[in-house]
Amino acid sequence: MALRIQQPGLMTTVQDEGRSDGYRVGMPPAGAMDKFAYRIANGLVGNPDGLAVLEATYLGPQVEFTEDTVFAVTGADMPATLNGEPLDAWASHTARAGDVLAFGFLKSGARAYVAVAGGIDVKPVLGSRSTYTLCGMGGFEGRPLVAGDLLSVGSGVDGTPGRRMDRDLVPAVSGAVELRVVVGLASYRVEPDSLAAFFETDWSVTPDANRVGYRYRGGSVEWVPRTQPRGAGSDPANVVDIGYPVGSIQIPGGSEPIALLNDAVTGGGYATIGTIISADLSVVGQSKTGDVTRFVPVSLEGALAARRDAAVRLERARASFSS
């Protein structure tokens, strides 16, 4: 069984849960940007957790199934068709040999996920099948897919067609979002009034938004005056190297904040004023150029509660599958 890529879309890669175990030694996790949509896609077709899927950004691929199988599409509102006929998202479907899955223009959100029974069978690298394009590793030859690629599909999963998730549990992917942020690690480097204004500003996603990071435009911050420390750069946002958790927010030069995401480096020389909580990273993954974003400060306790809520929501969604 294989998938033949007839058209690759704008940016389609193979992704799974990512390489979380490598972060401590400087390896970014990669992995699906919207973990909720990714996990639901696998669950709908009957895959166990962790199998690889296709992640399509802004414009979906055109994919031919070479054998009968079961597949599902989740994530962004990117209307899918099978042999030209409209296809429900957040549901599993049967595909016959020769059938072609295609996508229309994006309506909302940013990334769609395609899971197939058995998962995309590429060689794991450092414990993950996820594509990390900056190093050309993982996924299919370490790169986004191109026309003519033939992706093997794993065996051992028969697939379950006709499953669908409760529509009331489908996440809203609108053009305005709120992202909760735990303030730190180096927020003390920003003037207090300026830090408060950061959380009162409507920021818009710039065209510089990808798997490495999202850049935002809408205001600026003032840095606390300082004497340049030995080993730090001259930019007022520079510090001696610091670690970057996924979701870290840095503001080089005081303008255009950057949220560092799945494919970003794990450390560097810019102060990070806060970190987007893990429960909201899927929301980032479904925002796109021009979308309006508000950052909202939250306590560590609030972040942990949000993570628990996200886990409950995922289990409710899985429990809602019906034929």
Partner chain sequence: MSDDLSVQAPFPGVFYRKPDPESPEFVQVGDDVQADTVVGLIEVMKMFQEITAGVAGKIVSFEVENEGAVSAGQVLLVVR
Second form
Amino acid sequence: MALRIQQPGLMTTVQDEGRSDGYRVGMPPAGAMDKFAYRIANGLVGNPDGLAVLEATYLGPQVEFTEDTVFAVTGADMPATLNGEPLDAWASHTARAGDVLAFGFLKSGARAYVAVAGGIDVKPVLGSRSTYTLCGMGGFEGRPLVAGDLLSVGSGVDGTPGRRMDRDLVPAVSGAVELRVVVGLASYRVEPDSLAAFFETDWSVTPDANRVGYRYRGGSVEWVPRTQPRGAGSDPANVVDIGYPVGSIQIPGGSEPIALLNDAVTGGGYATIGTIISADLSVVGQSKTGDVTRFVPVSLEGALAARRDAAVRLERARASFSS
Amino acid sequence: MSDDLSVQAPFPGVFYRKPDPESPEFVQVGDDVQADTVVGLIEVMKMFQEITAGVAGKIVSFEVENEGAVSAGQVLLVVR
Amino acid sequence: MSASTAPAGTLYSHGGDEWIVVQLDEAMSLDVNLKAQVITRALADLDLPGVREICLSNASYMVRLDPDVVNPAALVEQLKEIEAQSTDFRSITLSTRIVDIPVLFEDEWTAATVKRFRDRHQRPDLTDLEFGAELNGFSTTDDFIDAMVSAPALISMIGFVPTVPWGYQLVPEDRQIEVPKYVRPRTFTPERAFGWGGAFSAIYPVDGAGGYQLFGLCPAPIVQPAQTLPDFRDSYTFPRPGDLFNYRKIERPEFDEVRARVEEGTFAYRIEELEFTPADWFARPDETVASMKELLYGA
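Can I have the other form now, the form predicted in complex with the partner chain, not the form predicted on its own?
Let's see the whole complex now, leading with the same chain.
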């Protein structure tokens, strides 16, 4: 069983839960940017957790199934068709050999997921099938898919066609995004008024927004003047090189904040003022160029509560599967 | 006009009417285009994607300036 | 919201719910990195539930945690206890290894890169090596190279992209080499390039963007995903936090010979296990470095 890529879309990669070990040597986790949509896609086709899927950003691929199988589409609203016939997202379907899955224009969100019964079968690298394109590791030959690629699919999963998630549980996606942030790290480097203004600014996602990080525009921050400490470099936005959490927000030059994401650079010399909470990383993954983003400060307790809520939402979504 | 067909941006980004700053525009108002004629580029995530007309006809107007920001589904140009 | 005042001492900070970043000092020094090395090793030995990864950095360290297993605030309290228990970082003994890292300085490949990106440099009229020599008060580039290979570098952090080793040279502070990064980063750097930025040496594991001053090229890899070379059997990455990298100036014939052995799959780094007591180095830096080199190369 295989998938033949007829058209790759803009940026389609193989992704799974991502790597859990390697940050300490500079290896970011990679993995699906919207974990909710990814996990539901696997669940709908009857896959066990952790199998690899396709993640398509902004423009969906055109994919031919070489044998009968079961598949599901979740994530961004990018109307899917099978042999030209409209297809429900957030549901699993049977495909026959020779059927072609295609996508229309993006309506909302940024990333669609395609799961196939058995999962995309590429060789795991460091415990994951996720593609890390910056270093050409993992996934399918370490790169985004191109026309003509033939992807193997794992065996051993019969597939569960006709499963549907309750439509009411599809995450609402709009062009206005709120991301909760635990303030800290080098936030003391920013003038208090300026830090407060940061959280009152409508930031817009620039075209420079990918799996490594999203760059925003819309304001700037003032640094607290100081004599730069030894080894930090002369720019006030610089600190002695430090680790960057996934989700951390840095502001090179004082304007254009960057939120680091799944393919993050793991450390460097820019001051970091806070970190997007884990529950909202999927929200970033569905935000797109031009979207307005507000960063909202939240306490650690608030972040942990949001994490519990996200887990409940996932369980409720799984429990809602009906056939 | 019912004969007007719009060419839309398939995804958000920055619309370019030229392949590079020194070159002329891909197409002009009044040009005849085929479905596979390249009418511009959209840049996003440091990648450039060629945008084809998707329809045949004569270009009536451009709705987006060169290097203008576009959202998914936004009309780039009108063909009749 | 945090107050906008610089921390008096260690700054414990939550990076969302899955990370804790501990800034031990705002400034870089050998002392602060030793402290980070000791704390991260002690933390690793404790094998605490919910601690997923421990990442050493120059004057700080970072913990990736599973908040479903351990409460981040409770873990911070444990980290503070570990910090309180370890005070004299110079007297500890670091079980580490010293490694011979051959470097071909002024090689043709980095020279071509340096030339290509002159418009992004502070001094387009000089090579990176000439610039570094002038800035650090050396009259010739040979003297500058001699200084860079005079003492090993303690690997104080690994990251940015996979396996980049950041080295802090074991020389007294008045002899520390410092250079700025490029004014605008290069879009290309050759694989295995040897460079310097701020007070840190680094090796670029693969082709890619970069902003460090480029001085030479290493013949041997520091990352090998295929894991065919003997040094990469257990891990695809070579550098480890706390390693001592002794850069050694080589000439073209040795460079070609090492490249050939890498291609054959027979190359292995020259490595010696070492018990490093920083207090010895602080008391007698030059003698301690001399004995390290003797251990590595013989008398």
